[in-house]
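A single chain, nothing else alongside it, follows as structure tokens in the form predicted alone.
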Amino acid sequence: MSVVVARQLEKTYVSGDITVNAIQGVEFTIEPASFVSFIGPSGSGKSTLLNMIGCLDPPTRGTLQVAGREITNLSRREAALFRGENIGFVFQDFNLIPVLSVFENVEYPLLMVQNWTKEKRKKRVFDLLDAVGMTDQANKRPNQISGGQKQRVAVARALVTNAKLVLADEPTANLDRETANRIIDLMKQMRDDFQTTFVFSTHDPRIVKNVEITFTLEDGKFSSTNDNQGGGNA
């Protein structure tokens, strides 16, 4: 079963007399355990697509299935529940909660959406921290660790609910070259270990080089699709 299926997807924003067609009739399919990127200039629609897939912003028209469910007409509450149980997020500015420890940041999604016992949560969190090499930093706050370490924590947080889809918006933008390469390698390893699909919105050629399929956006439409390794289709 495909992780994401979009058909004639559109998103229009209206502000007074101004109408912006942010996404215009795009169609694509994303398969399980794949690495996929949306690329294009600023304003091309990359983040809009990610927001629709992530149940943060509903489409104006068309159909959109994620993890086997049609999400086009979900209520805000239904969208929040579905998002919490099925989708992980990784952001360029990490979005860690500064007053929580590394452990608590990774644990937080479990507190919000799943009725797990304390011991089960603890084991799951430490399993993920071990997977991303951050067990020894579990008690530190975000301001006590490096940017690369923060992104490792963000990857662990994105996977802690067993999400099969992770949406990553410019995840290497605030990292130096060496650290960015390590984070890309880490996400590839997490894909292989957990069979998670990663979908990127990015300008980073290092990510684009490592994905199986690239959708290039221009003015809300796909201008090209590059299937690097047969990992997906449009």
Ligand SMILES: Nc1ncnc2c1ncn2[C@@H]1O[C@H](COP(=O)(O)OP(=O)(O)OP(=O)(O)O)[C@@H](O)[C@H]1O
Given for the second form:
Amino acid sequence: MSVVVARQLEKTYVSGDITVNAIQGVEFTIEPASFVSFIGPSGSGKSTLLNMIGCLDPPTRGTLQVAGREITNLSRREAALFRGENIGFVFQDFNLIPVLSVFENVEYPLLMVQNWTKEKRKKRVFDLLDAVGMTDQANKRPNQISGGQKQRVAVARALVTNAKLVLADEPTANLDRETANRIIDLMKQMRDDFQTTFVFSTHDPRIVKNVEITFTLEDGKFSSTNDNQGGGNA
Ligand SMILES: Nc1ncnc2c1ncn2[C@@H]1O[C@H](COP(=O)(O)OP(=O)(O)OP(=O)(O)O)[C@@H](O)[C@H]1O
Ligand SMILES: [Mg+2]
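May I ask for the structure of the form predicted together with the ligand now, the form predicted alone having been displayed?
Okay, now the whole complex, with that chain kicking things off.
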């Protein structure tokens, strides 16, 4: 089963007399455990598309299935529940909670969901911290670690509830190139280890070569689709 299926998807923003056709009839399918990026210039519609997939903002027209569910007409409450159960988010500015430790930041989404015991949460959090190489920093606060390390913690937090789909809007925008590429490699590793699907946006051409599948947006439409899978990084 595909993780995301979009058909004739459109998003129109209307404010006063101004109408913006931000997404204009795009169609795509994203398969499980794939590693996908939307690329394109500023204003081309990347965030709009990710926000629709993440059930943060509904489409204007068309159909959109995420994890087998038609999400076009979900109520706000249904959308919030669906997000909690199915989708992890990695934000551009990391969005870590400053007063919580690294451990507590990763644990946080688990407090919202099932009634897990403290011990079970602890094991799960350390599994993820281990996977992103941050076990040694578990007791530090976000202001005591580097930008790349913050992003690692954000990736661990996005994965801790076992979300099968992780969305990241410009996850590397605030990182230098080397750190950005390391985060991309880390997300690929997580994909391999947990079979998570990663979908992110970037307008950074330097990291595009490390992505397997790219959809290029221009004025709300796809101008090209590229599948680098198996083709290496050349
Ligand atoms: N809430 C909104 N209300 C009205 N117009 C919006 C809104 N959000 C985005 N837009 C418009 O929709 C278009 C697509 O915006 P979007 O944020 O999706 O672009 P983007 O590709 O993410 O750009 P960037 O690379 O700068 O983040 C733009 O013309 C933008 O001005
Ligand atoms: Mg954007």
